[in-house]
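Just one chain follows, in the form predicted on its own, and it is written as structure tokens.
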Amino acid sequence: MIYLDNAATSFPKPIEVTNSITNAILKNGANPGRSGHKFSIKTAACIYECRKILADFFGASGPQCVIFTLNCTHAINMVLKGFLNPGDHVVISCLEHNSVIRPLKNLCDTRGIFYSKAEVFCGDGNKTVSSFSNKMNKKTKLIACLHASNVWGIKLPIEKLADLAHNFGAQILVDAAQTAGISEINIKKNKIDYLCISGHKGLYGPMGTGVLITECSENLNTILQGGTGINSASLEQPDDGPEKFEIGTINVPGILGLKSGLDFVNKIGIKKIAEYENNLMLYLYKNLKDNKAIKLYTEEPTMSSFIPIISFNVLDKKSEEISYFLDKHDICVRSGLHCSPMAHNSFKTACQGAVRISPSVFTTQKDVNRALELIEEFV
């Protein structure tokens, strides 16, 4: 089998990834932060280590500033719905992903949160940002945005739209989940109010796991409320953080997994992942191109403008038979509308959808070569 679908989730996972996982059952099986035994004290140090290595590989003060989650979905509804007020205005780009429309939709309809769609310029990241300007107003609390599209791999000049909402008095919220671990983020740097992170996908820990790293946790409200293992005492949710928002007991084997996972990154380098993905993306594309009956989307793709994902269709078929086509072959890729409607809507490929390639670091060129292959043989 051929994986070429690490943009839904990264296969394989490293073997430190796994032993990790198994460990923590057999070794950390303790609840974290529930008792006062030496092998709970035990688990929870471990969880610690793993917020500070967090809080480190993305720039935050402290550990104090990553929260766990369930996914990133998760840590983008926590801060929607615990940020948002009634009245209060949001933009966001052409491009989101459900993560982002669906809760705003619902805070639409049951809290009169209204937003606005701004353009994205491939390549151009003022005009991108001078489109975001335009649908700014007075109301504007946040803008909600991908750091990259995880159809078309188009990235978004996150810092500049940083600087433009702090402008206006407003925050930004930015999806990293297609990012995290292939493109530098630091959250001061960058001037990110609040980064939501996939675990499973670019940083290669297990499915179940996502992060929410912030410094300005004091604006927002809780969405669950419940035991957190402080303040027992109290029927109020308490104020402190991280565990004022981690309700209930955590994914230890998941969290302890993803540790592991930002282990592995750290040892070959971001840059260095980000070169040999888009490397091979670049040879994809190239070779794509010049075959007729094959549509791409995009420009030829640059890592300052592009992650490693190419996306693209097949004359007028439908996304649905090359992917079920390449699967007979044991070629693993995504096809469809990507739980992004409105990115297709943007590309007007929303009756065909598209086929996603999408690499890791364990993908080789002879997998690439194969794809190839059988993309040909397709057409």
The other form holds:
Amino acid sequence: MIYLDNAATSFPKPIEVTNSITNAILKNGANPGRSGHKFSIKTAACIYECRKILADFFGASGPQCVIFTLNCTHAINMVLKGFLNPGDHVVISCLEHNSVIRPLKNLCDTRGIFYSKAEVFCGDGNKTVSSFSNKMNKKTKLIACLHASNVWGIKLPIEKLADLAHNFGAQILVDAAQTAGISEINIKKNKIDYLCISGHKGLYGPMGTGVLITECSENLNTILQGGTGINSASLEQPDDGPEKFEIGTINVPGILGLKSGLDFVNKIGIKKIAEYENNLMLYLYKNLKDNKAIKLYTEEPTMSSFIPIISFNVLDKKSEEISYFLDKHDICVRSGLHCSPMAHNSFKTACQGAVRISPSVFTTQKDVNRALELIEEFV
Amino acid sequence: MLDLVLVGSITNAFKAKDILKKNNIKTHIFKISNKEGCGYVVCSPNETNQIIKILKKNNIKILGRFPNDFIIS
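Taking the form predicted on its own as the starting point, write out the structure of the form predicted in complex with the partner chain.
The next block holds the full complex; its first chain is the one shown before.
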């Protein structure tokens, strides 16, 4: 099998991740932050270590800024629903994933929030920022945008957008589902107020892990309430540490697997991973471009403007036909709308969808060659 | 008298432990329950007032101070 669907979730995982998960089940089986026995505190110490590593990785002040979630979508919901009040306005990009659009639409319907869409100009950060600026108004409380499109790979100028938000007295949420582990992100340098990440893509952790990293958690109401392991006598949600947002039992094996994933990425280095994957996709792009039957929708991907994702179509064929053909030959790709109808509307591929190829550090040149061979055969 | 300093969540307790370690103060983490609720405490053979001063300086919220009448130091 050749797996080229790493934008959905990365596969395979490093063996260290698998071992950590097994180890967690065998040796860290107590519930952290609940009991007072040594076993619980030992497990809690491992979780705390993971918080510290995440804080360092993303430039946060400390482990108290790290909130574990089920996935990136959960983190995004926590911010949107915890931060926005009736009458607030939000500016998003025209490429957003349903993880941003759907909760926003829900907030429009139930809480009287408004939002506007800004156009993205690939490779022209200033024009993109202008576009966002034109949509801002005195009620704008938040810019919520992806760091890079899960369909087209286009990167947004998040630091400039953060400056724009702050100049307007607003804050910025960055959906880094596709960029954590592939792009250097530092919440202080990049001035990000709320950074939402997937644990299971570029960070090579297991599915069921996500993180919200923020220095502004005091701005967020909790959207879920329940047991946090402390102040049990009180009916109020404790206002204490990241645990305030982590109700119920957290995914210990997942988090400890994520810790190993972070160690793996740190060992190789983000820059090296990004260069490797980008070279594979550049090679793919150049070969697809030569074929007149292939439709590509962006310019040649450069590391400054793109992450390593290529989406394409073959003539007017439904994208599912191509992915089905590839699947018959044991190549895994994703076709359709990729939970991002807006991204497809922006590129007029809403009816056809597109076939997306996304590598990981485990993807080889041989894998890409084989995919190219089969795409040619399909054509 | 070795008092227990209540810092709330386990994350705060580990953070407190890290901060105190940087100040050469060895601490232990325990969980206690009383009528105010339950939470994690740090306990050390050192002077509790000094511990509280260091933790407050480092923005660790102190939620209470309890006599150590059941933990053996």
